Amino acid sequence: MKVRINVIVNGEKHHLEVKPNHTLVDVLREELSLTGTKKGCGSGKCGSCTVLMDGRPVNSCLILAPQADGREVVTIEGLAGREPHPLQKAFAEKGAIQCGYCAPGMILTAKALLDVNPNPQEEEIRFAIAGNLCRCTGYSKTVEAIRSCANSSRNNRPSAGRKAYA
């Protein structure tokens, strides 16, 4: 049995038939070929599958596909325009990306934070990214990359789903 859902992903409307027990990360990767969203632990503990749903960071491994019906989802592929988003540039420039597996989730979490708090303190940044695990860089370079975009008009480029961070 399949369920019909309508979802906006990266600004594009999609009408899909999905299995009710498929997760959002599975639909993004398998149905829409958006492989920037990574499958990690599958239990919401690592954050590698983080996407923005209606502007809020969510673990897409914990969201059943039917729960995305009528919602707006932004993946790492949808964050950039013709050139990388300032956060993507900052992560690269500050050395916050090593293997890159956690980076999409970290960047999207940072985007949600900066959308509601354009000038967070280090403690607030660390709290926001606490659900995103990284085994390569540690977190100092990640915090530095996010701080470099804080209170910057470069970060305020419009993206789909600008709502409160939670």
Second form
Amino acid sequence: MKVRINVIVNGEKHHLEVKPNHTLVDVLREELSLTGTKKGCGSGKCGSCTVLMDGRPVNSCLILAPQADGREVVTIEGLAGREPHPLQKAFAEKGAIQCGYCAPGMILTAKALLDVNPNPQEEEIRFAIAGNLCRCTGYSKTVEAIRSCANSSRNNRPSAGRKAYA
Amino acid sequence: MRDLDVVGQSYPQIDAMEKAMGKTKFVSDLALPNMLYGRILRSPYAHARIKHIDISKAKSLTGVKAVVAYADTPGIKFGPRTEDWTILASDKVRFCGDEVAAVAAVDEDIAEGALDLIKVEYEELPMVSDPLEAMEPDVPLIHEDKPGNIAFEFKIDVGDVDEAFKNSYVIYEDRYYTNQVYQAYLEPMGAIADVDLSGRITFWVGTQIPNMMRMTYAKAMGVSPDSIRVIVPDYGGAFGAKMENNVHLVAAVLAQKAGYPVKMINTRHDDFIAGNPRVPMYIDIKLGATREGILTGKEVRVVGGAGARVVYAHAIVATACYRADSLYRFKHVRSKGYTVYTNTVPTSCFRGFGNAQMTFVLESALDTIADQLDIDPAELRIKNGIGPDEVSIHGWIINSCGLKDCISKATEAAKWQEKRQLKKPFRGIGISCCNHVSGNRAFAREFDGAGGIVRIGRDGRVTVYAGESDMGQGQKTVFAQIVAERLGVPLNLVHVAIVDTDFSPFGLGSFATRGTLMGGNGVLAAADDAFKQLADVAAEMLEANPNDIECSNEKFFVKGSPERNVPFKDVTEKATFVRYGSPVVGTGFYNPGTELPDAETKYGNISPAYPFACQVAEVEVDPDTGQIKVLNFVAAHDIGRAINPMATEGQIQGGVIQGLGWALMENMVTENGSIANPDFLDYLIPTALDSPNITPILVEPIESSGPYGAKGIGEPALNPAMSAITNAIYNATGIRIKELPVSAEKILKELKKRPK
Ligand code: FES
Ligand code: FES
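The form predicted together with the partner chain is what I need now, so please give it after the form predicted on its own.
Complete assembly follows, chain above in first position.
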């Protein structure tokens, strides 16, 4: 038995038939082939499946597919405009990516933080990403990357990052 | 050597942008047409006889394409080093999580559902999960042919330890325990397996050792190594864990049976209970020193829990028994190591490979001795530390050695003197050092070293092939920088292929902190060869002697006159034309000239170079709650030349935080033989909030054997971290931590024992 859902993913409307027990991460990865969203635990404990739902970061492995009905979802594939998002550049340039399995979720969490708090203090950054595990970097460079974006003028205007999906 | 352009620069990892954009396809992102999904039925018992398995119901479930049990496997005993594995359990299960049967179905839900339909009748057997208990008489045998459950014994005895102890002013003796911890890479283990018409099996698998894995799996599947191809796509971390594991082989058996590719990725739960976590060890240490603080003798007894089968635990126990002896100027050492079967998950490699366990113990013991002798712990280490161009007690030829530099730089940056002298209550500062290897001849048995291939096409695109895979540590970037430097081209011209055993050199793999030194030298030799081929063509174009040709900034020129030059791409194009389309392919290899240690004495230089480190931690302990806070952490590392300083810093920061996790948070709890906390809810690893900023310091003595002077960094980044922290706790509270991890409860309990 399947249920129909309407969901906007990265600005595109999708009408999907999904198993009601399936989670958003499975729908994204399997139905839409958006494998940028990772699955590190499947139980809400690692943050690697983080996507933005109506602008807020959620663990997509905890969202049942029907709950995504009528929502707007942004995945890592949809974050960049014509150019990579400044956070994506900063993560790469500052060495915040080693294996990179955590990166999509981490970057989207950081994006959501900067949207509401364009100039976060280090503690605020650490608090915001505390649900995103990274086993490689030790977080020093992750924090540095996010901070470097906080100081850039683009993110001082919180609307800039959202524009593409407004 | 001319000035370096590309080596020594902090480039982002060459594939970082792809990863940041979500474009990288990790193993678990891959899909093949008609691919099935596999699931494994695992034993709920730690030790039981299998009386009967009935797979018939599962087979008839719609959507199920194959169900397999032991009878469907080749039934061959195999193993990476010890042939105590079978692909699925034959007559008995030996740990909770042991592979019993498996299903491949059109989707994961169906596969999962089919597992419930497999009926297995077990007869429970008495079990043992503690390695010391497992050695006792009258304990049930886990493998009947191994009396006392002892899989391996290791022995080393050099000098006269008893005499050394007699001549000691202080002797410290104690028992330590290092617990079982989980690597917790973010992408769980797994593979896709596919079988072609000829029966040849292809694995897409995240592994550190594609070629050694191929040899092991050929044996397991009863085929020639040539009938196995291993492709290593990008994968999400490993830290030692991603070597051989039954999860891959079960996928292959299912693929054979079903006739379709099978994807088998561990759930996080399965990864916890059937991955290969760190070897837990009981370590008894006896350490002597003179009144002046010169170390006299060291004796250790190591009992390591291998779990239900030996993966690499025996080599890890051996490493614990003797590697740290070459950190100081020991003259008299004796070790005994036991690798012991238990009814728990098979344990294996985790960053540090036994040296991490022993470094914690030795550096704790040293700290105690410093205290007893009233010598500054940093001073004690400087007094005894090995130096450049020395030969250690086990015949290790220490070329470059920045140990003492590391100590002085780390203590200076951490304000060691000041903080020791003006000690505040419940604040403490601790120090720890370590040595390590860059390749381990004792482990790589047939040979050690590495080969490389550098292919340069008509358009000047350079592709590097190596056998050392990138698990996220930045191996590709380091190889690209080395090759770009040698060829004289910018980094963006150089690409590094994923490891594919059909195309790549027969590399031993990414372990033993060997990737950069061994693999790097391999690709450097190949680049050298490719360069010479291009230089011949360029020499003709420039009407010069090939030996005088140089290249930098993508231009070939005659040494001394860079103004007359030909572009790199003109030369690669010409080279392709004059060879009728054949690309320039440079090949080369590196022979480290290391020695297989003597079987009896273990004497022999096992690595071409040895990295060193000193880490200093500062902690604060809350006397009311026992909570420990790491306030400051400095990590100084002798890594030879840093090919990429930013990547090196990243390795250090990540390694230290893993060590911090081990010291303060992480513990796999076994209850009645099963792991009680197999998820990230109950098994906590450091989050951003648990992680202090780490200050890395790079100490760069140029290592003569390394590519452009480099040594390795992976494992030494972690080794000293635990004892830096526990020594700081000792300095803060006087509590000597002898068992990992430390917890607030343990500290509080100790504090309460004290008179008020
Ligand atoms: S996969 Fe969703 S939180 Fe781990
Ligand atoms: S970079 Fe590997 S988990 Fe974060």
